[in-house]
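Form predicted alone, single chain, as structure tokens, below.
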Amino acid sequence: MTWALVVGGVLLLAGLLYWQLVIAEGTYLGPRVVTFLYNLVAPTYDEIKQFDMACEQWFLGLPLARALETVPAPLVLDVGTGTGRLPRALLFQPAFQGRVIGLDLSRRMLTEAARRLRPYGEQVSLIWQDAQVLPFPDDTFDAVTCLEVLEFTPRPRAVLRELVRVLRPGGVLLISNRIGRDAALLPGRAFPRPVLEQVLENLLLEDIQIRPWQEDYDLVWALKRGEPRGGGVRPLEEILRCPACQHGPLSLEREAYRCAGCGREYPVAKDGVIEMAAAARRRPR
């Protein structure tokens, strides 16, 4: 009887660990655990996921470039950019002549993204920062994307509100939604299709289209209501905001973005990543 209890306990613990660390990727254990796991696999992440470049172009890069073809010099934000999957698919398109900003909370994933995106030069910028506090003013981007990320954030509805907040009227929102068997194991994180559609409508989005994508994901396209008024890439100094006090714009001095409001500074690392999630430092008086 004792051995049966021990074996049963071990199996239960193994099942819980598999659920928390593999299926949920640490989301119920907090952002630090999620970030730790992604930092751990960053160097081999693309190989683990086995991305098919042809599929990436067909389902992501090409349709997004076409959606933005009437926007002069579109500005795109990719939240949870990882190794730069979406920026690579979009920047590969000859028709896209804009700029992409990739944001992620895993620093090692951004290290990989910086390496893989180096050929695109100033067309792409990378920011180390939490998606729950996007360091930009309202109505900034012509498109905002967020793929395979929402279900691994502590408050996916709050992140959705942030994505829509920084999207310009008439701008394109492109997200993924977890479906299938594992979605039932992510309570409070994954959305049933009708629930997600209602959430997006409540966020003043329209022309919502939910399309099959992968076995475990749908792709969701939507437009922000309002008169379109997009276009025009602006310098980072002009659009960046301090995530601590929301002051902006920030000034670039000696390889760091500085906030005149609270004195914090956010260094630009040697690989070009703006390290907003790093410990903020007070400017010397």
Ligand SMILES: C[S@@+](CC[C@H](N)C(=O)[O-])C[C@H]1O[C@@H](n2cnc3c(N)ncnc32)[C@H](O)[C@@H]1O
The other form holds:
Amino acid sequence: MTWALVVGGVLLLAGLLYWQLVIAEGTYLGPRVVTFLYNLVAPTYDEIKQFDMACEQWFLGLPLARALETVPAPLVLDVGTGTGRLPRALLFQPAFQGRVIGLDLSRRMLTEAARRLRPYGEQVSLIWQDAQVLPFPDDTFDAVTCLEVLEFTPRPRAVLRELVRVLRPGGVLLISNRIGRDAALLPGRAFPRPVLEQVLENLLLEDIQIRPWQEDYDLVWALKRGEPRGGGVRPLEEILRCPACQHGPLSLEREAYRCAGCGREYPVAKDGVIEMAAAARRRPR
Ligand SMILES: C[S@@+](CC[C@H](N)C(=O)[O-])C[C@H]1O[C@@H](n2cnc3c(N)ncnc32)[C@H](O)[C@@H]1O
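What's the form predicted together with this ligand like, now that we've got the form predicted alone?
In what comes next, the whole complex appears, and the chain from above leads the way.
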């Protein structure tokens, strides 16, 4: 009897750990655990995912470049960019003559992204920051993308609101939504299709298209309602805001972005990543 209880307890614990750490990737344990796990897998992430270049172009690079073809130099934000999957797919398209900013909370994923995106030089910038507070003003980007990320954030609806806030009217939103067997094990993180449609409509998005993409994900396209305004490539100094006090713009002095509002400094690391996450948590000097 005692043995049966011990074995049952061990199995239950193993199941719980598998759910929390493997399926949910730490999402119910907080962003620190999610980030810890992504920092661990960063060097092997692309090997694990085995991205197929043709699929990446067919589903992401080509349709996004087409959706932006009327904008001469589009500015794109990829939230939770990981190793730079979306920037790579988009910048591979010769028709795309804009710039991509990739943001992520895992510093090591960004280290990998910086290495892989080096050939694109000035066309890419990378920012270490939490998606829950995007360091940009309203109506800034021609497109905002967020792939395989929302379910790993503590409040996906709040992150969605942030994505739409920084998207300009008439701009393109491209996100993924978790589906399939595992989605049932992610309560409050993955959206049933009709619920997602309603959430997006409430955020004043239109032309919402939810299409099958991968076994575990739908791909969702939408436009932000309103008379088109804003967008276009602009220098980072013009659009960066302090994630701690919202003051902006920031000034670039001696390899760091400086906030005149609260005095915080956000260093630009050797690999070009703008490091906001750690400095935003610390008290200003
Ligand atoms: C499954 S990966 C997807 C990466 C990339 N978008 C792709 O499709 O390959 C999830 C990414 O979301 C990032 N992430 C998770 N929570 C985040 C948050 N709160 N803010 C910013 N990034 C976050 C992780 O660090 C990780 O790089």
